[in-house]
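Next up: just one chain, as C-alpha cells, the form predicted alone.
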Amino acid sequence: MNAEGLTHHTSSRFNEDLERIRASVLEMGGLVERQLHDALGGIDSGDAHVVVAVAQQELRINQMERSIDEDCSRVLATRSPAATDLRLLIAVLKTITDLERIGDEGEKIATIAAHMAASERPRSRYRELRHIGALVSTMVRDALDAFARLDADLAFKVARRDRTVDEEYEAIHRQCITFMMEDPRTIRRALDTMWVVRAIERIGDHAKNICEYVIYTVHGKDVRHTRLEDAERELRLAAAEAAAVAGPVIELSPAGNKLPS
C-alpha cells in the first residue's frame, strides 16, 4: 500500500488535509534527522557549541508536534474518518510523539557531548559511539521512509534492526564497566559514554515504534509486544487465505468472453 491509496476521497478538502498532515510529519522527521546528525557530530568533533544549535532545533520540533496534533484533532472532529484514514491519523499522533522524544534524546546527547569535549579524548575517539550512532541514524531515516511510502515490508525490516542496536548497546555497556573497574580515572568518561549510548538505544526504540505504526496503518494489526516474525507470518497467512477465497482473476475480452490463458 502507498500513501496515494490513503488520500483518495470525494472531498478534495479532506485529501488536502491528510496530505498536509503527512507532509508536516515528514518535515518534522527531517528536522529530527538533522538534529540527531548534529548531536552525534558533536561527539565526533568535540565541538561544544553544537549544544546551542541542537537546543534551537528542539524548540522547533516541539512547536511542530503541537501544530500537527492540532491539525489531527481538527480533522478527527470535523471529518469523522473511518477505517484506514482513522488508523493513519492515530499513527500520525503516535509518530510525532516518538519524533519529539527522539529530539529530547538528541538534545541530551548534545549536552553530554559538550562535557566530553572538555575532557581528554580517548585514542578511539569514541569509535564505538560513532558506529551505533550510524546504525540508529539509518534506522530513523528508513523508518521515516517507510512512513512516507506506507511500506509495511520496509517497516518490518527496519524494526528488526533494533535487535542489533540492543546488542551493540549491551556490548558498549559491558566495555565501560570493565574500563571503570580497571582504571578509576576513566570513570567520568565511561559514565558519559554510557549515558550517550543509552540515549542512542532509546532513539532506536522510537524508530522501531514508528515502524510498528506503519504496519498498523497498512494492515490494521497492532504488532506491539508481539514477536515481529510471528506478526509477519500471521499477516502473510491472512493475505494468502484472502487470495485463495477471492479465487483466480479471469480476464474477459471486450465481448465478455474468457480470454485464453
The other form holds:
Number of protein chains: 2
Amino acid sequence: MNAEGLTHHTSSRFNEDLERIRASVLEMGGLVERQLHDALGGIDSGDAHVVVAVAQQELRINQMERSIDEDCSRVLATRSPAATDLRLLIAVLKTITDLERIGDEGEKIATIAAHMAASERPRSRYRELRHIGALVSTMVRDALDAFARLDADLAFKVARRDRTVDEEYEAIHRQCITFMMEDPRTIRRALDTMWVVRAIERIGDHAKNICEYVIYTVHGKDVRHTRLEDAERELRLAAAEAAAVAGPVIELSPAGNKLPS
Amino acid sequence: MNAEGLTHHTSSRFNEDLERIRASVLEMGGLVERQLHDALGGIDSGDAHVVVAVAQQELRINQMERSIDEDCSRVLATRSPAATDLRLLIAVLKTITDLERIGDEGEKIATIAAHMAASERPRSRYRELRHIGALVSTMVRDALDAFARLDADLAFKVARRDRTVDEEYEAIHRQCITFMMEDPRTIRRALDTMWVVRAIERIGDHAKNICEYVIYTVHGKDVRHTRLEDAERELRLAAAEAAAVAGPVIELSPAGNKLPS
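With the form predicted alone already on screen, would you show the form predicted together with another copy of the chain?
Complete assembly follows, chain above in first position.
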C-alpha cells in the first residue's frame, strides 16, 4: 500500500472520514502518552495527587475510545471501504482497544504510586522502574509514530523492543523476590514494585500489538503469533520478488510511503 | 435487533457467511473453555504435564483467531454489511481478541501450575483458587452462551458477576500478603497463588468484555465504561417507551429473539 491509495481516493468525503479517524487515534494516543508520563512521574516524585489527574485522563481516554469506535462503525456502514482502507479501519478498531488498556494500566500505576508515596521510599528511589518505564514510554510514542506515518519498518523495530522490556521485567521481578526473602519487612514495597513493573510490561505488549496492526495495514499480513524476524524476512523476500518482476526496487517502507502526520 | 434480522436477509450467501463466522467463534470459545479447564485442573491435580497440552491448545486458539479475523475482513469487504450484521462482525473482531487473551492467561496459569507441582503443596491444596476458578469458568461459558443466543439479558447478568470475582480476588490477594509476612518461607508459594489468581481475575474481565459486545450487537449500545445497572435501566426505559408507542410489549431479550445455536 502507499499514501496515494489513501489520498487519491475517488470519494474525497471518504478521505476526510479516514483522516479524521486517524487524527482522533493520534489525539487519543497523545492523551495516553501524557497519562503514562504522569503516572510514572508519580512514582518518581512520590506525589500522591497524580492519581486524580490520571483518573480524569482515563475518563477522557474512554470517551475517545467510544467515539472513535462509533466513527469507524459509521464509515464501515456508509462507505463500504475495501483493501487498505478497510484494513486501516480494522486496525483502528483494534488499536483503540489497546490504547484504552494502556490507559487502564496507567491508572493502576498511578494508584500504586499514591500507595508508594504514603510509605517509606527505598534508597534507590525506584531507579529500576524509571529505566523500564522510559523504555516502554518510548515504545508507545514510536508505535504511535509508526501508526501516524504507516511506517511498517519502524513498527517492526519497535515491536522487537518488547523483548528487552520482558528481560528487564524478569530481572526486576527476580530482584524483588530476593529482597522479600532477605528482609520480610520489604514485602509490601517489593509487591508494589512488582505490580508496577507488571503494568509497565503489559503496556509494552499493547505497544507491540499496535505495531502489529500497522504492519497488517501496510502489508495486509497478520504477523501476530509469528516470530517478528521470520515475518520481516518473508515480507522482504516478497518485495524482492515483486521487484524482480516489476523492475524498480520496492522498499518495505519507502520514504514516499509516509502519510503526512 | 431480532433473529429475523439475521435470518431473513436478502442474500442467503451472506447469511451463510455470518453463520459460519458465528460457529467459528463458538468453536474457538469451546477450545478456550477446554484450555482453561485443563490449566485450572493442573493446579488442582499438581500434574505438571498439563503445560504441554495447554500450549498446544494455545497454538490452535491463535490460528483460529487469525482465520476468523480474515473471514470477517473478507465479509466486510465483499458484503458491505449494515446495522446488526455490521455490529455482529465488529463484535466478533473484538470478541476473538478477548478469547485469545483468555488463552494467554490460561497458558500462564498452566506454567505456574507446573511450577507449583514441583514444590511442596499447602494443606489447603489451593482450595481458594478452585472456587474463584470455577466462578470464572462459568462466566466464560455463560458469556459464550450469551454470544451464541445473542441474549443481552444473560450478558448483563454474567457481566455483573465480575464484581464477585474482583472481591474474591482482593480477598485472596490480602490473604497471600498475610501469609508471606507471617512466614517468609511461604513467599514463593504465595506469589504463585497471587499470579494465578491475577490471571483468573483477568479472564473474568475478558468474559465481561465479551458480554459487553453481545449487548452492543443486540442493542447497538456501547455499555463499556458505564455502570451496568445504569445501562440496563436505560435500555429497559427505551424498550418501555417503544412499547408505549408501538403497542405490544417489547422485552429486552424475548425468547423469540434467540438464534439457533
